[in-house]
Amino acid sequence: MRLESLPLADGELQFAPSWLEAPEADALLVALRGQIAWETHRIRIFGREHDSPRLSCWIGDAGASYVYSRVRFEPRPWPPALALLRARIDHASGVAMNSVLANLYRSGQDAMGWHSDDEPELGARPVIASLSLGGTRRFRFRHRRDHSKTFAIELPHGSLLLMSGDTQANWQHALPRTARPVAPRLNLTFRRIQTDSLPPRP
C-alpha cells in the first residue's frame, strides 16, 4: 500500500495503514518474536534510573551505536527476518537504513513517554521509519513549545508510518499506557546513524 501524508504542521508524516498484508505481518510478528534477544534497557528519568516499561534491542550494522538516556547500545547482529525487510524499509524511505530499534508492548501497562528521537547521531532532519505488528496502539504527538497543538493516530499490525523533515525538532511522541486489553504489539524504529565509521553495506 502506498504511504499518504498526514495533515502535521512544522512536520512530515507519511502512513499506510496496511503496508504488509495480514499473512505476511503475522509471520514477521512470529519469527521476531523468536529471533531478537529482548532485554529490559535502563532508562534515566529525572536523575534516578529505572527499568523501561518494555523489552527493547537494539540492533544494526557493525558500528551503528546508539547513546540514549545517557546509555550507549551497542548493536546486536540483524535477525535473518528482517533481512529482506530492510530493503523494502530503504526503498519506502528513501533511506539507506543502517539500524533499527526493536521495541516489545507485552501489555497496554508498557508504553513510552514523551521525547523526540534528535540524537546528534540521527542528524538534523531524520527520517524515521516505524513498523507496528500486533495490538493497534494509539500514537500521539505534541508539539514541543506549545502543548496544546496535538495530534494522534491509530497503528494497526502491519502499519508503516515515516516521520521525517522537521518533526522531530518541533514535536514530541508517544506510546500511552491504555487500561483496555490490547494484544501485544511488536514496533520497528529504522534509523539511518550518521557516522563515517561504517563499512559500506554488501
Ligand SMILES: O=C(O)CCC(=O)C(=O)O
The other form holds:
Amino acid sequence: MRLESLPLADGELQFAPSWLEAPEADALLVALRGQIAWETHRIRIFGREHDSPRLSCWIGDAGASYVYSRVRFEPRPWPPALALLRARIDHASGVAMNSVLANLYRSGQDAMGWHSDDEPELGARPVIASLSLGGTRRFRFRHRRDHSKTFAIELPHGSLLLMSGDTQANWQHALPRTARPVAPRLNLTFRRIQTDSLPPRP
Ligand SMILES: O=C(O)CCC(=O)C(=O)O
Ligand SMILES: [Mn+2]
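The form predicted in complex with the ligand, contrasted with the form predicted alone above:
Zooming out: every chain and molecule, the one shown earlier first.
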C-alpha cells in the first residue's frame, strides 16, 4: 500500500497503515522474534543507568555504530528476514538504510520515553522508516518548543511510518505505557548512519 502524507507544518510524515498485508506481516513477526538476538539495553537517564523497559537489538552494516542515550552500540549482522525487508524499505523511503533499531514491547508495560532521533551520526534532516508488527500501540508526538502541541497516531500491524525533513528537529515522539491488554509489538526503525568508514554496499 502506498504512503500518504500526513499534514504537519514543520515536519514531514508519510504513513501507510497496511504497508504489508496481514499474512506477510504475521510471518515476518514470527521470523524476526526468533532471528533477532534480543537484549535489554542499559540507558542513562539524568545520569543514572537503568534497564530500558523493552527488549532491543541494534543491527547494521559493519561500522554503523550508534550512540544512543550516551551508550555506544556496535551493530549485529542482518538476520535473513531483515535483509530482504531492507531493500523494500530503501525503495519506499528513497534512502539506502544501513542500520535498524529493533524494539520488542512484550506487553503494555513496555514503552519508550520522549526523545527525538537526532543523534549527530544520523545527520541533519534524517529519514527514519518505522515498521510496526503485532499489537497496535499509540505513537505520540509533542512539539519540542511547546509541549502542549501534541498529536498521536495508532500504529497497527504491518504499518509503515516515514519521519523526514525537520520532524526530528521540531518534534519529539514516545510510545507510552498502556493499561489496556495489548499483544506483543515489534518495531523496526531503519536509519542511515552517516559515516565515511562504511564499506560500499554489495
Ligand atoms: O516503537 C516505536 O514505534 C518507536 C521506536 C522509536 O522511537 C525508536 O526506535 O527510536
Ligand atoms: Mn525514535
